[in-house]
Structures are given as C-alpha cells and as structure tokens.
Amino acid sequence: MESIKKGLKNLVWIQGLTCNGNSHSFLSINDTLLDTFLSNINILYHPILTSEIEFKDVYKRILSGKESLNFLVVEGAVSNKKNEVFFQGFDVFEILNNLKDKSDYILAVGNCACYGNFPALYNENVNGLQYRFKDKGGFLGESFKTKSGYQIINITGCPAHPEWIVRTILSLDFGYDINLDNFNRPKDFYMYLAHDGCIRNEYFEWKVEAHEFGTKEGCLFYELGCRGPLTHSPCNKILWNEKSSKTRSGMPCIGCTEFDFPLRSKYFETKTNIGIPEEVPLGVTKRAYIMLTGVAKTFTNQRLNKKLEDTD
C-alpha cells in the first residue's frame, strides 16, 4: 500500500465467473495511454497487476474506512446465490454486497460482467451486473445506482477493447458526463457500428460478395454471417493493437458487444430468406434494402470484381 500515490482516485478490479480476457485485453493497451492512466489511477487491486499486494488486505481497508474506493471494475459473470462465485477466497456475493454503496462507480467491464453471457445459458442464477440478456435487472437490480449517480456502467464486448475501459474511466476520472445508451453503454463508443470505418465499404454498398475468410475483397455480410451494420461497437475506428480489426483481416464481426451474442448460432454463416437476409442493415427496411440491392447488382462496379492487386 507504500505506492499508493496522495491525490489520485483509487480502482480495484475484481473477477467473477472470467475466461480473463478483458483483464489479457487490458494489457494490451499502448503505452501512451497506460501511462496517463496510472498518472492519473491508484490501481489498488487487479489480479494480475498487483500481484505485491493482497486482496483481503485491500478489501479490509476500504470496508474499515480507512481507504476510498472510487471506481470498482467487475470483469465476469456473478451468481444471485451466497456461495457460487469466489474471489481470492471471498464470496463474490458477498463483495459487491459489501463495496456497491462504497463505490463512486462501477464499471462492468466485457459481455459476462454486462449480461451474463455464456456462462448464463448453464445456470439460471448468473447474471451481469444490472443485466440478464437484454432484460434489465441482473445482480444489483433494475434501479441501482451508485454513490456518483451512475447506474452500472457497461463495456462490453467479447473481450472489451482496452482503450474503451481506459478512456472510459479517465473521462470520469477528469469530471466528463457520459451519456449512456439503452444498454448503460457510453455513447462516446457505442453510438458506432462495427460496419462504420470498415474498408469493405465499398464491396458493402455495391453488393460484392466474399466467398471465403482471409481475403482482401468483398463484403463478409452478404454470405459469412458479418454483424457489423448491426453491431454497436467501434471496432473500425479504434483498432485493435492500433493495427487492424476482425473485418480489416477477413474474419466477420461476430457481434460480441451485443446482448444476444451468446444466443445465436451459426456465426459464420447469413440466414437468408428467398436470398434476402433475415437480418437487415440497422435503420434500413426490407423493402428498402431490396431496392438497393437490385441497383447496386444492375450497375456493376467492375473494378471491385478484380483482385485488389490487380486494379489499376
């Protein structure tokens, strides 16, 4: 506790039902970034950052008073039961019983904290932290909020991308509002589509298909299953390592910040219906779509059926 820094908020970040992802995915943010937040970030507990100091030695300080907690990061699934979640040998029940009303905000932080997610389809008692699904509620319930005024504040995705958590927290930190969407998401990130910033954009709005992962052309919407006009996230405009994103590679969006991520099956494959896709663009109708598409298919863009090598 000798390098907690006089002056700055303090974080600690707990786990429940995890693969680990979000806290693996938080590693990986740049540097830049990771210095301005522990600049600005007492982190007083994470398992895998803090490994010098004990958990229960946090945990008792901040529930004796003698230590504030002012964001607190849930990273997995909880369980409505005593006695089902255990962290660092503390039920997770317990723990956020203990710490909700202490807490300036709470951050749910990846799909399992949010939703539930898989680790929900096998036991009806696990929940997100104020979802189950889409249905509002979860662990804490459809009216809390914390201390600050916010209720849960969701990051997800399948995992979270480090920069949304991180700038997420700062802006706080520096007394920003966040506005939040339907779903407790900050707008800042998810009033975005996957599908905005996408450099297939091109084969999207002239119907040029992709017939196969990994390739340069064509739209992985059409046949491959790719969720990004429905999926609110920003994963095309901030990029993954600052380098690239599933789409950028030829790998569809499998929608992974939505509710109902854990819900469908076939990710890789675009339900049609008489050719048309059960699924349409968000804010497009079928009818419209229809019209658009037979446009697009009668007014071929030639350049865009050639190897993008092979174009002048």
Given for the second form:
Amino acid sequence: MESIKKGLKNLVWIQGLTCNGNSHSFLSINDTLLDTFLSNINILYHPILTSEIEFKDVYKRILSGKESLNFLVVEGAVSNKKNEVFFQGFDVFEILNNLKDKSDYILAVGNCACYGNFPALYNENVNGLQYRFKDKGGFLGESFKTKSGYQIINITGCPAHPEWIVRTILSLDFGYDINLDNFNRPKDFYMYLAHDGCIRNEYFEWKVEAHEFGTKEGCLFYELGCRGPLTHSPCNKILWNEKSSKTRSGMPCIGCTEFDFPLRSKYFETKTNIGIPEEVPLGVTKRAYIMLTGVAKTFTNQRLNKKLEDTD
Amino acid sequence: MLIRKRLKEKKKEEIVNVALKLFAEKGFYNTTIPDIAEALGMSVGNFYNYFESKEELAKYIMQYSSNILGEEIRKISEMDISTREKILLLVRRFIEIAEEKPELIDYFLRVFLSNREVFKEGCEGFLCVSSVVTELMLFLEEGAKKGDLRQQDFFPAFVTVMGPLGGIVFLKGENVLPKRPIEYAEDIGENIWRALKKD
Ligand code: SF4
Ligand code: SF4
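Output the form predicted in complex with the partner chain next; the form predicted on its own has already been displayed.
Full complex below, order starting with the chain above.
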C-alpha cells in the first residue's frame, strides 16, 4: 500500500481487546465500495494490511503535527487503566488520550469498541469508547466530542457489516451530516430492525413457527429465539456478502448490534412465562401483541403450512 | 358523528341486556327477534339497524361480556398486591359478576358453549372472547415473571383458572349448592393459587 496520498483524508485503524472480527468484516467489502473508499480515503495504518510505514512512525507523525488525522477507527474494547491493553507496543490508554483531540472523527467499530461487550464482562476496567453496555461514559466520558463536534460514532455489531463502516466514513468524508440514535449509531443503518425485510415476515404475521435451524419455512421467533423484531440493524436490507442474512438462511438473529448482546444467556430461546413471550416486538404493547397473535393463530394461511417447494 | 356512534353503542347495550334476559328465560332458539324487539318497545325494522341477525347479536354479546370480564381482570392485574391476593380477588370478582348478572354466565355456559354452530363464523377460536384470554395471559405471565407461578404452557394454567370458576357457577345454576357461591370464593381461590404457585 502507498504510504501517503495527498489530498485524501487520512484514516488510522487501531485495536484494543478484539478478535479481529471487524477487520475481517471490513476487508470483505464489495469491490465497488472498496474502489470508492480507496479513492477517497487514505488508510495510513491498518494492523492487518501490509504497509510501508510502521505504526510507530504514523503515530509519531500525527503527534508532531506532520500528518493530519481525519478518521480514527477503534476496534476492540479498551481499559480505563494504564498498561492493560497494548497495540503495536503502545498502551492503548495513551494512544487514545493522545489522539482523541487530534482526529476529526472517531469511530468505534464493533460491539467491543462500542459497549465493552464480552471483554467487559470479565474486567471492570474494560469499557467501550463512550459506553459501558447501556451506560454512557465509557473510556472517554459522557460528554466527550471530537473536533468535528460529533461524539464517538458507534458502528455496532459483532461484527459490524463492512458497508455500515465504509458508508458512514464516506458520508462524513463527502460532507454529509449524519443523524445518530440514542446509542450514537448512524440512523441510516440502525433505524431498521433485523426483522425489516426478513423473508419470513409472512410466517411471523401468521404465527407459523420453524422448529429447526436452516429450514426455508417458518419464523424463528417463538421457538428458536430470533431477536429480529427487537434488534436495530439493517441485516435484511443490506445483505451480508451481498447475498444473505442469518434469518434468511434459517438462523435466528441473536441481537449482536445491541448493548445487551453478551448479557443474555440463551441465544436460541425466546424467554417465555407460562408460554407468553417476556419481550415483544419493539413498538407494540404486550397486550396488543397477544391480541393480534391470538387472532392470527385462529386462522390458517394454507400456503404457509406447506413446504415452499410444494406451494402453487 | 361521535355522539351518534355513542348513542348507537348505548342502544346496543340495552338490546344485549334485554336479549340476555330473554335467552335465559326462554332459551336461545325459542327467542325470536320480534320477541326481543317487543320487549324493547322497538320495531323489528329498527332492530335490524343494530344487528343484522340473531347470530350477529349472539356474537356481539359474547364479545361484549368478554370485554366486561377482561376489564375486571385487567384492573386486578394492575393492582399493587401479591399474586396470591390477585388470584383470590379474581375468583371473588368472577363470582360476584355471576351473581350480579347471572344471565351473562348462563349465556356463556348454555348458549356459547352449547351452540357452537352459531358461532362458527366470526367467533372462531378465541376471537369473540379474546379480551378475557388476553388479560388472563397477561395476568399469568406477570405472576410467572415475578417468580410466583410455576412455569408451564399457557393452556394447562388457563384451564386451572377457568375450570373451577365455570364449575361453581354451573353448580349454582343447577341449584345444588348448599351455600352461596361467594362463600366458596376463598377456598376456590386458594386451590387455584396452590395449583399454580411455584414449588
Ligand atoms: S425470523 Fe426473526 S427476523 Fe425473520 S420474521 Fe421471524 S422474527 Fe422476524
Ligand atoms: S441478524 Fe442479528 S445477530 Fe445477525 S448480524 Fe444482524 S444483528 Fe447481528
């Protein structure tokens, strides 16, 4: 990779406690978007891309003001204590404190950087950049803003979809304002639910359930624990690998874009009390949901009770 | 427009109450629309402005009574008392209503449950009694969520509540109870609670 391209905005990607999942996701962006991305953004450093300059040099040049930093992308959880999390030999605690006021934008990519996620379960010093699970604060504090006036922009997911990452960065680069939701996630992506656009919606409406994974028929909500109706993500709008999504292939959504992702224990079960789901789809009351489903269950949609291959 | 609608609803309620009495006295099949109209002092033609047929009226009555009962359950659900107390209260209220409006329960037992063909279309499943079922679902769900009631499927729990209630008013209807049903409320409530509670 060329080290520095003049005129393009600079991006540096660093890592805290992470499995690399978001890096891998990022690298699976489609060719068209990759082209657009690389013609507009200069990746100064990314830990798993080959590069002519080492991190320490990039870091030094930014600190000395020789190089500007426009996008700082952070993957992985971080610690509020010194000397606990390292990146390329530097304490992430220090890197963040040194760069937080230098970068135009800071993006937390993936649930670990956003909320602390699994690593935060095991160590109370471990945080997301501006949240710890649902509590605002995190590493940088509640009111922290970057130079651009934005707080930390959270691209949640375990991992985040490459297009959510790339399109957010490009939008900012092109000068668009982006709206953020209550968890500082771009609304363009997170105003949708995983349920929106799921090809099983009709089964959901008529309460026809799938009883096992991987079938083409049935909704995965009641018996297999699908979190689609409670999870903010455009997974059935912006497909994975441009092709599919969990629910399309018969795997329930496990709610990986939400702060409580690691806090739940049974991923393939919808918690019920005396057979009634404890949580119901966002936006409806339990009373309304029960009434509606009761009506739906009274009738049968013949088509939905057959194997799809056998329908007319 | 709104006032018109409300007046119409009021009139419908009146028809329901009169019809319920007649059904209880003469039986569902022996009661005709002219009988009902006459008892209300209205013309048969006018009756049809409110209900298209006796079947429509029959279904409406079911929904109407289900809403009344549902509303009662809802009030109890929302009270700040223990699950056991809620169950006792539920039983008490049910029996009270059965005493205040015996024709309502009578209708349920002798018309709704015994003439399913009348309710075939438009009252499938729980459609006409969905308020009661919904409110009971919420009632039981809340109790289980709090950890007071044992986890199980809905229907066994549902019949555990409804069975004894239906049973006691049935016995009352048969005139075989030595005491007033309300005097059994405490014991019935305790039985339901013990059957449903955790452990
Ligand atoms: S499988 Fe999940 S996302 Fe799809 S319709 Fe059912 S509940 Fe919604
Ligand atoms: S479908 Fe659900 S679990 Fe899967 S990636 Fe989307 S939000 Fe995460």
